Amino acid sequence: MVEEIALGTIEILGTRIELLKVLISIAIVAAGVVIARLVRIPVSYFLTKYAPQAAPLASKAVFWIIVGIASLSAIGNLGVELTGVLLAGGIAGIIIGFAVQSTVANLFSGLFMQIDRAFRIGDAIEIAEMNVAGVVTDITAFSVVLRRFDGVYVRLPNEKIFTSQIRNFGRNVARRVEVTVSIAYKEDMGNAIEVIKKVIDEEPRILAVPEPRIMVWELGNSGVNINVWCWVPTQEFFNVRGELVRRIKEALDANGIEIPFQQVTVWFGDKGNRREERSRLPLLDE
């Protein structure tokens, strides 16, 4: 109930307040709304450019924070004691903070991830600490949705992703294919390298720059290991790697170059004497 008491004063709920203070308080709130709208425009523009997913929620939060500060200033101008209100609000804020701390952490983590741009929608990524890999299908203010390589969708909180190591398989336009080929010790290494090089030269999807490399890498337990490195377009990585392994195997077989089985040495005891017997065993799963 509002009742006019005297010139220049009004009474609101039994409290006499100067009309000038009321007008000033209204002006403070109005100015706060105007300032909030003006500040919201550059904030929204900046976030839309660097963090589009978090832009709507963050810009609204900035707007209402400024309006809330202006409203508290207007109430204080009317002579209302704010100590109790602020104390109650502080206690309530602490309680709410504990209740929604994970939500707030996810929100800010999502904002920082958008600024960092470690990955985008459509990128194939692996989150090592969470043992999850797949294609990013959606990025929201609170979570990231991945389509795993087996077709299952998973939703991951932004906070967990932001603090984890991320491997982005699709960020670069090209990826390096690595294949290790083992040949028997009796085979000619130069001939084997020429056979592998011919296979690489005949594959049109392998890039000329960086140049493919074929190197004798190590002397293994059963044969000489030759490493093959070549670069391919990222989207062709799995197709080229599988085709390359198949064609190298066929080319080595066609040229009579042996890919060895595991070599095993067995020792037998015979009346105090020991004799050595060598056998060649295929690699079988035990």
Second form
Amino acid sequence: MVEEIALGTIEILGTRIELLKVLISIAIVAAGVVIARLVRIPVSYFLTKYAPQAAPLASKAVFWIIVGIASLSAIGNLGVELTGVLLAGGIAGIIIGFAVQSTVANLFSGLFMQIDRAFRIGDAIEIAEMNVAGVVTDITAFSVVLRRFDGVYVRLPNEKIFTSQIRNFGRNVARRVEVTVSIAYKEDMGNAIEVIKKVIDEEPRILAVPEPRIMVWELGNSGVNINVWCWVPTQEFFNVRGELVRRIKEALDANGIEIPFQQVTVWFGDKGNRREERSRLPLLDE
Amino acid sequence: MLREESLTYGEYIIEEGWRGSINNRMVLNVKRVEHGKYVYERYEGDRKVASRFIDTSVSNRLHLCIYPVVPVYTPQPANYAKHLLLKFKDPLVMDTKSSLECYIKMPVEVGIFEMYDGRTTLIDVFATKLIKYALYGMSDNGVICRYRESTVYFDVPKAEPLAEAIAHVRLHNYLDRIVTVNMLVIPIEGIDLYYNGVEAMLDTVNAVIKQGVRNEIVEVKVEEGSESGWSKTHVNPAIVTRSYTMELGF
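Return the structure block for the form predicted together with the partner chain; the form predicted alone was the one displayed.
Full complex below, order starting with the chain above.
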């Protein structure tokens, strides 16, 4: 209860306080609010630019931290003993800290991810450790939401993503398509390379620079393996890859170039043994 | 009455129908199906490759514009290239503090637009010749561009009808050394071209080679306002000067 006791003093909850101190405390709180608002503007501007998802939450946190400090200072100015309040607050803080440990970890991981900018909304990413891949549809203070490539909604905690290896498929403007084509040993490799080159030249989405590479890569078990490396705009990666394989196959077929099946030739070292084997299997011979 | 003619750039007022062909290889066909309703079709050989239904109930006639457009539209959806990388077949060696003017050929696409109330709407777009893409710079910091290798001409060359345009280029070397220029990256998105029959032309490209903050750069600007007397397309409503700084080599 507030009751005027004497000129220049007031009594609040049994404690007599000078009116001037009350006015100073009110001024401290008011100044704190003004400073908090002023600080919030550049913080919000900076975060909107570099970490847009975290901007609203972080700017509010900055505002209330400054207002909280100003309020404690104002209470201290009134002569109220804060040691007990701070001690209780500290103990409560430890307890709450343990309770919301993972929540806070997610919050800070989210903030650091925004600064790190490993991915943005709309990027196709893969988190190898979590065995999940998809398109980022939302980044919140606590989690990242992915739309998996099969359409399933997945929510991933920020803390786990922050400590994982992230593969971002959409970060760079171009990606390399790699296709291995096998041709039969009897075929002319130069001719096959020319046929593949023509297919590549006729596909507009395959970049002319960097120049596509067609290399005889290895002498495989069943045929000669030719590697085709060509760069495409990232958005077209899957479209071009599928189309390229189809067109190479069609072009090789049209030019009579054989793509070999996997073959195994078995040589028998001793004809006598083979006859013996066969003679042991009369039912099969019949 | 059905009009039939070889395709040229221009604006057509169609009432009953219209048919335009490119070397009998590609045919554009527009016909009125009922009052104020038209069907647009594009054929490659005998194969129909595009078809649109156009409603012009208000005007009851079709105002069709066939324009050369910068090569950023095909193959659709192609929204990742806003620049054109022109590689010189023979590199240009420029003396210190020198300037030169030349012409290069660039690819164009053919855009079919419906015009109503002074505004154009894209109906169809195609390229009569294959246009490739290229990467300027590296995959992490580069730019996807449309690509063409071109000879450098010092007189106005003859461009391939409905497939190429001529670009007039002014190059300035402000450096204190002789430079070799192998390519130009031109910002082409949102630029209107000029046309005359089956020929097309780009505004003057101004390229300044100079010392940047970290390395030598080329500032490429497409300057508005050609004095050719040719007609200008009305594809982009706003006139904007496009510029690009080549920081990743030239």
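Not measured: the values here are computed from a predicted model. So that the term is clear: the rigid core is the largest set of C-alpha atoms that superpose within 1.5 Å between two forms. Residue numbers count along the first chain shown, from 1.
**Student:** Kindly check if the Cα atom of R37 is displaced 2 angstroms or more between the two forms relative to the superposed rigid core.
**Tutor:** Where the cores coincide, R37 still shows a C-alpha shift between the two forms that is 2 Å or more.
**Student:** Under a superposition restricted to the rigid core, does I26 display a Cα displacement of 2 angstroms or more between the two forms?
**Tutor:** Yes; I26 is a residue whose C-alpha shifts (by 2 Å or more) between the two forms when the cores are overlaid.
**Student:** Does the distance between the two CA positions of F63 reach 2 Å or more between the two forms, the core being superposed?
**Tutor:** Yes, the C-alpha position differs by at least 2 Å between the two forms.
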